[in-house]
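Only one chain is given next, in structure tokens, and it is the form predicted on its own.
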Amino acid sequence: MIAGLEDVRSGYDVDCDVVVVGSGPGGAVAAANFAEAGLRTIVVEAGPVVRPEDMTRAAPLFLARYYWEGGLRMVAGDAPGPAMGGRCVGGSSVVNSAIMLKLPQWVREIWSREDGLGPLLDGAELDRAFERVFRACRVAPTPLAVMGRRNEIVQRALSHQRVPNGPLPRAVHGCEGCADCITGCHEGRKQSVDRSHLREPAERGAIDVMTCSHVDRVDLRGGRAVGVSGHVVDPVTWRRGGRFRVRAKRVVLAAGAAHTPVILLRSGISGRGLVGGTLTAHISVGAFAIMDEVVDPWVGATQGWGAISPDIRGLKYEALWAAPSLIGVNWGGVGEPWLRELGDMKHAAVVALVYRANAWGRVRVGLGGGPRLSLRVPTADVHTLMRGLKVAVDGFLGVGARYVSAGMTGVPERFGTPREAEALLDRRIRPRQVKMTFNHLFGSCRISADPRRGPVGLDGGVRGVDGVYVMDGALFPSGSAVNPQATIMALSDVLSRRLAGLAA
């Protein structure tokens, strides 16, 4: 049973074996493994279902419904930049690219040198839990029928430099190539978690998914979990319902890298304050390329075309497009020289860089009771991302681009030539200088066998309280150098098997 606002609006009191906080790809992993193995499992999420009627290119008013602080959540420090994380059944799935990529081999070295994670990762048992994610998730490289001529611009900007690219492997099945992922997908061809694991417990009744409920804090008792409480919100108004509480022996937190600390904090678990303060992130920069010829970038894949960079390790591009009106806040000017201007769009193709950077920072418990984020970018790890992005400004004009920007200051606001784009390259670029998006989070509560890096344990378990497990990319002891989804769901799906006593 999935219940809407009509169900909950004037709170709940209910009893289960295991409560997961959460329904993105962390979370409905857990409740799908907890409910095969036959444990009476509910579903706690924050937002609604999202219908696919309101799946629409009104991109302010579905950023304002189904994505937290209506898309416009920040993270503070030397470079302030956006946060965008679905709030919605299926959480961040719903609204991605769907890119699933495998963690690399050497991050697993890294986190297992680090960390101690050998016990996970070392073995085979992960990579199952990678094809088992993919088969649910109808993982395939994005077919060329849908790419439209801008992931093909892209092809040619990077394969100008000779960086070797190809289609990015997506949870979709029957992509249209409309573009609108960060809208969700009104086709249904995306595979969010809500349709790949969610969808059929709950019809069966093996899951029951409370929404707009938000969990205040894990209840305790004796240092033991007993269950979570909280109050339902109204999605539209956020006018504050009644309140619920859900009692479970075990509470499953995996409500993303800013909510999982802040619902320990709330709960006073510090984890000896290593609870929310080993807060990083993927830095992430774009291109925009501006050409001679119509490219219509609305239409093909939202984000079907990428690259793995040879020469800067951790560092990945992807064709990417948005809706119109949000992706046209990069052209700058306002009025009258904005609409001569806008007709540019027609023209554009546009590579995002995404880094694994050393940024680190905390996550604190806000005024209002939610996530207030911080980070610092290190300035030698934005020097890095520059000589990545000149690449791909270079590639751009190298195919015929009119002019290429990257919304900085400091620099050139067009690049018109090789030449001008060397100012990329001055060494007197400071982070607070570029427009960085900050949409993969990690580390919050980081997973270590040294109880001096981390708040928890080998097993996901919170060290210090017995019953509270962790199962979201709050756990990743440092960025994961691809798109995070694939191995939140590989881990949770590793983690919730063995708590759930079912094979690997």
Ligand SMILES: Cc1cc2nc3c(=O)[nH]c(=O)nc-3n(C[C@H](O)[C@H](O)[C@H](O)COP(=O)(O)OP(=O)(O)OC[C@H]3O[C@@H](n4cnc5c(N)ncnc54)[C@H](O)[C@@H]3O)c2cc1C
Given for the second form:
Amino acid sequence: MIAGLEDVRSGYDVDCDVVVVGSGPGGAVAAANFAEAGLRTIVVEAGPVVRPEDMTRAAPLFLARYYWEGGLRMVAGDAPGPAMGGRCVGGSSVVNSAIMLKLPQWVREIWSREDGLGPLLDGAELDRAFERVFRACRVAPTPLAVMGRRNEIVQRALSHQRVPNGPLPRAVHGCEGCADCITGCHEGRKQSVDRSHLREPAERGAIDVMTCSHVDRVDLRGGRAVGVSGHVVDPVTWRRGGRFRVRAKRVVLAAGAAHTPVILLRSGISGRGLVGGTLTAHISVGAFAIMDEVVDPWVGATQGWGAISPDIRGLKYEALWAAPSLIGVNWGGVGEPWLRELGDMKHAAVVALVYRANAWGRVRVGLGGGPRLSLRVPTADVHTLMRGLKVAVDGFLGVGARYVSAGMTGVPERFGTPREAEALLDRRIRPRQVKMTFNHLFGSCRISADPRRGPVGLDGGVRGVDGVYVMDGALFPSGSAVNPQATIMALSDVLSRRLAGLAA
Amino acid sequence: MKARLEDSLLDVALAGFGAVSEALYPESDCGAPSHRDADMVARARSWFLTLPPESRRLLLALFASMELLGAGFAPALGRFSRLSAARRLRVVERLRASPIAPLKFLGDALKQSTSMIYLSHPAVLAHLGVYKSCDHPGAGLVPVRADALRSAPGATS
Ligand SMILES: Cc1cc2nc3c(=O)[nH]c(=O)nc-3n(C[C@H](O)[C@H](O)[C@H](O)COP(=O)(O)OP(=O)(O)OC[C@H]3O[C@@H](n4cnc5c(N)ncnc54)[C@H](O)[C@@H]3O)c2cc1C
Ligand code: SF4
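Could you please show the structure of the form predicted in complex with the ligand, as a counterpart to the form predicted on its own just displayed?
In what comes next, the whole complex appears, and the chain from above leads the way.
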């Protein structure tokens, strides 16, 4: 059953074997496994179900309703920037681009070496978990037929720079290439986890999903989990409803890297300062090319084409589009000159660079009780990112771009030649000059064999309390170097199957 | 009492939003819709009211302080909306170019939040030429060159 606002509005008090907090990629996989093992499973989700009839392409309104902080969540620090996250059944998988990539071998080795994750990562168990996840989410390379010119130009630009490239594997079935992933898939083609993992068990009554229910804390008695409690929130008026309580001996936190540590901290579990203390993120920038030809960038799979840099370890390129009201906000200047340039948007092609930087920071409990995020981005990593950006800019210019812009300060607004783009290699560039985004957050409750490095043990259990587990992006010891959803799901699959006693 | 305070904050913030929009999205002969065509203030109102309370307060504070204090950035006193549109535009430009990080942040936030509203109006989307492949199946979906895959099979999987 999926309980909507009217079912939960006045509060509730229920019990089950295991309560999963958060219905995103980590939580959905765990819940499906617990249900498969015959455990009475309740998923508690702060956001509502996103129904196709409630979807709007007016991005500000969609974000206001279905993203945390209305889409305005920020990471503070030396390079402040947005860190978006879905607040709805399915979590960010509902609003993301559905790119699904396996954890690279070299990152597995780092995680094994630094945090002793060998027992989780080294055998065939994780590979089988990836296979299960990919099957459930119908992952396949983006078909050439729905690429559109924008993806094609990115393909040409990367090939021009001899960067090996290809169609990105995505969790979609029958994608129509409407480039609207960021406001949910109106056509129902994206295989977000509400579809791939929650719908069927919820329909047959194996899982109850309590929506509009914000968990405040884990309830503990004598160092043992006895459930969670929180309050109902109306997703339209934002009014508080009644209080709720879910009693369970096992509590699985999967509220995402920003929220899981907040729930632990508000429950008095700080893991000797480690909870929230090792937040990290991929850093991301975009290069906007204006081509001579008409591109119609709003046509074609949102992120259909990409590449892994052969020269810079941990750097990815991916073609990108989003609603003009999101992608266009950093575009050019202001006033009439800007209005005149708007016509150029149909000539645009965009590539995003995503880099596994050594950016570390913290999640704290903010004044309103939500997460307050901060990160320090090393200047050296920004210089590496700029090297990658130069490759993208040169690639676009090499295939006929009139100019390319990165929306940065302190360097020319536009690069018309590779020589002008050498400004990107200036060692005086500082993090705050770069417009970064941080949509891949992790590490805020690191899993580690070493209790000095992470508050979560190799069984996913939070050290120092019984019955509290973490199964989401907060677990990553460091950046995954590729888009994280598949790895979050595979890790959650391994941990939850072990906990439920299912065959690996 | 609290509700009345919030209502007046909303009014002042919308005056600020309108004043910034009028300056940034003026009537012009280039065919782009103006702030008025894009119904900026009414749509900002419904955006503000849809936002969760903390984010709403943040934006209301941003535009209300711009309305009440923004004129201080120009050598004139009074409310921001009473300055001429050209002057308001210069204030925003100066903020965005400021070497002082919080001022630059403020300038960028004004441009970003108003352009979110501007760029989501159907008339503006029509001006940009936006159409949806799912509304017009097949339109503009040019397949990538058939040999594209040969450049590096499996590079990303
Ligand atoms: C715009 C965007 C595009 C992206 N594109 C990709 C991509 O293409 N491929 C990829 O691999 N990754 C992508 N990512 C990242 C990826 O979506 C996330 O890393 C992933 O969804 C994280 O999964 P999670 O389970 O850890 O948390 P989430 O997806 O954040 O899910 C957590 C859930 O918990 C709920 N929750 C939080 N707090 C509470 C509480 N107190 N009480 C109850 N419920 C709560 C949230 O509402 C949410 O539903 C993208 C992210 C964004 C924002
Ligand atoms: S590009 Fe459009 S049709 Fe394809 S998955 Fe994204 S939202 Fe759905």
